[in-house]
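Starting off, we have a lone chain in the form predicted on its own, written out as structure tokens.
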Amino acid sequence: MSLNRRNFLGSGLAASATIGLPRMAFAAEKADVVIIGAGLSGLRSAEILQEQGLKVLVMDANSRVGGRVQTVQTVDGPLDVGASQVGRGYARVIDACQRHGLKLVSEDRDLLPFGSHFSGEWIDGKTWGSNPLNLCEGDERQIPPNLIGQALCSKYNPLQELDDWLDPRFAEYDISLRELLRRKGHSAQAVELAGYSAPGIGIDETSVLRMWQEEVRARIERRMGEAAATAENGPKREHPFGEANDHRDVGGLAAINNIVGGCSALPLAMAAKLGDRVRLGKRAVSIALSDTGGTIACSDGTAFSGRFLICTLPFSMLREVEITGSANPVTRQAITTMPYANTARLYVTIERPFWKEDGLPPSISSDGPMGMFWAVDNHTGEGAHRGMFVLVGRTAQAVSALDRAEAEAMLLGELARLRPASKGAVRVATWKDWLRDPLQRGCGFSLAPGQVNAFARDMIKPWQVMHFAGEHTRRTDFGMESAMESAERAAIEVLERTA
């Protein structure tokens, strides 16, 4: 006998659905579907299910909605310290903004030119090929040191389709970037330099397949629209982890867009539509699963029961929740061992363009503890500019061992050491270290070498009545769009089981 969502609450099936659950389930607040996590994936799955007539509840441990979408109000205006970019190909996010009456504007974060500081020396990328410090070999010699990791990773990417990274045909590449470069015969210096701009957590810690998935998706994003950037007429890559925006209007959008007022406006609007279906301050401590329902117990003594559950918690947090139910070794392995990358950023106001004093490029990539310093073009060349210290991979992991005051002092001090002209010219706006966020513990999922083959293909399958969503369950997209993609998939899975 199938369960029809339209008569679930109005029939004896509502009572029978609790069979097999702990006693506390009978005192728990009940819904057709309980969703753990009020980020974009949790809120979107709730929207879809509620539109189809199901009673939903969304719970979150935080005092705000949005997850890794977070806008911070500073004296200089709102700053997105989490997800911030909406590409032309973000169809689901763009649609959500339109439905909720939110406006998109071309991202104004064009970075000023980069210099590189490696091995105690300033490197001119244009003359790197003839620099005595350049011990690379062959074609490697022409790649600037701050780009070599991403350039070599991209060079060997055989993937064409968005989901090729999960295709067993490419299983042999579930290896580290270091191992890939070793197999391809690259020089010791090229491998060393690649570690400073390797996608993911690092050159040893992230599967090449995971790196290639994002590159394939980014490649398609860049091709969106007739006026999208091309190698001949578009912005050219000058630094790792980002590109200059193509501001040309294609269908009303630039290549990269922001939500007016900050990206938190989107989850706030979604939560407002759901109303009292969203419960904040509810931290899950245990999840009891059966074949007929699930119950979440919270740290404040409350509980929620549903015929189905959708869990959107990052696995960095879900591993702290006790889950009881049938054996599920693949998903348990994923929850227990999947690593999370970190990004730490110190957002600053540059009160005077100090690069005009020292004659060096405004932005920096370095092999030192401060990682990268990005100076944002204010389009006048004079006066105050925005900027940020950007730490990823190992530099981000190292800075996470410091408290905020120590981290700020270290970064400003390191910049002043390399650029004495910057002393007194940089004012802190805000700081965000996602690894130290107690409800996230990382800025995004990664996959270690071997983990695509071990569990990535199957870890999103339902665990009895619990379904999974969130950017860590992506199949084809990235960024905010991957959270929305996963929400649709999980909601459809639940609807198919209630039909």
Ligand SMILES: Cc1cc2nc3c(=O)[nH]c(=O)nc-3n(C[C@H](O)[C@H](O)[C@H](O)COP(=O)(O)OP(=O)(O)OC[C@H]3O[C@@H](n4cnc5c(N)ncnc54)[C@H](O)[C@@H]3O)c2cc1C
Second form
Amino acid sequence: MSLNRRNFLGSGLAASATIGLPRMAFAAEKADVVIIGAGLSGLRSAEILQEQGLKVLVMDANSRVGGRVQTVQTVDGPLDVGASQVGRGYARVIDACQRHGLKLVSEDRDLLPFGSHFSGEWIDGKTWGSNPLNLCEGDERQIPPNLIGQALCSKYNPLQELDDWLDPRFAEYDISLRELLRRKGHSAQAVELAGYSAPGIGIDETSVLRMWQEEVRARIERRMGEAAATAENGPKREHPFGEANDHRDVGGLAAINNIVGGCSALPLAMAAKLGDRVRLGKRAVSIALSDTGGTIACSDGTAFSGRFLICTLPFSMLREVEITGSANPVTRQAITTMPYANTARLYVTIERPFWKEDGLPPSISSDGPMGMFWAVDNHTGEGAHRGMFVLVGRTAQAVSALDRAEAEAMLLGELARLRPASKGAVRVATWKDWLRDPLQRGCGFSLAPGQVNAFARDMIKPWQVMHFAGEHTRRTDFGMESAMESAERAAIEVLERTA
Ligand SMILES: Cc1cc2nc3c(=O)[nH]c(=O)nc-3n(C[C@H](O)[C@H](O)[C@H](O)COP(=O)(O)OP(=O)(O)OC[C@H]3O[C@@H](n4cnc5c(N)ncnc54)[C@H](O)[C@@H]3O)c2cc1C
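For comparison with the form predicted on its own, produce the structure of the form predicted in complex with the ligand.
Complete assembly follows, chain above in first position.
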């Protein structure tokens, strides 16, 4: 029997979905589709299914919607401590902003030039080729030390199509960046320096195929920017770290855009449209699956049952949820072993542009515990500059072992050590360590060497009535757009089964 909303609700199957489940303190609340997680992927799949006439329920452990989209109110105004950048090529996010009446503005985050501090010295990128500290060989010698990981990773990327990373033709590249550089004969110093700017968790921890997936997707954004390089608009701006915004208008958008008022405005608007279909403060602790339905038990004794479930929890969180159902070794392996990258960031207000005092470039890329410091240009010419300590990979790992006060003291102290002129010039605005967020435990999914071949292709297949969405289940996109992509796929999967 094909199942749709009408015959499902009358069939008694909804009731049978609860058979054999852990004892609940309350009767399970029912819907056609229960969606676990009110981040962008959960909210978007709910929107689609509700538009198609299904009764949905979205539940989230947090007291707010948005997940990794989080705007914090500070004395200096709203600050996005999670996602903030909307690229020109984000068709789904841009469409969602338009549907919900949200405005996009060109991002006011041009990073002032970067200085590289490596091996205890300031490195001038222009003269790095002849610097005695440069022990790289051949062409490697010309790549600035803070860019070498990204540059060498990109150099060998053979992928053309967005989903090539999953194509078994490229299975041999399911290796670490260190192994790739070893096979290509790179020098010991190039490999060591690559460790500071390798995409993903690090040079040993992330599959090159996972790194290349994002790089292929980023090409789309770059190609859209090329359309802006007209005579009137002027040539493309150069930036050593590739982080400057291209504010020229292509289809009404700059290269990087922000949602006015903060990125959280988007999930808030999506949730408002769903109205009473969103339940907050509901932490899933177990999921019981059968072929006819699924039930989620929450830590507060409440429960939700649906003919179908869509699970959007990052696997860093889903591994804490007990799942009972049919055997599913591939997905179980993915849930329990998929590594997550982290980023920790200290956001500051720069009250005095200290770079005018010491003459060094305002932003810093270092091989020390501070990682990177991004001074953010205020190109309106008014008010204070902003700054961000950006810790990723090994520096993020080290800072996560500290509490907030220790982390702040270490980072500000390190900045003052490298740049004495910065003393008293920066004021802390806010701090976020995504590894320490108890509902995330990391900032984004990764795949270790060997895991693309082991499970990435198949892990998103439905588990009985449970479908998977979330950025970690992407096939072609990245960032917020990948959460939206995954939501569409999961919603369509469910609609095909209810047709
Ligand atoms: C620091 C940072 C910067 C970023 N910058 C950008 C950017 O500039 N541009 C961009 O496009 N993308 C960016 N991203 C990526 C983007 O934020 C994510 O890809 C996207 O928001 C993920 O959405 P999601 O729905 O897959 O997951 P999430 O938003 O993580 O949603 C999962 C939800 O599950 C909930 N949950 C967890 N455990 C449970 C449980 N047991 N029971 C119930 N609910 C639970 C969580 O509370 C959360 O709301 C950034 C991410 C981070 C962390």
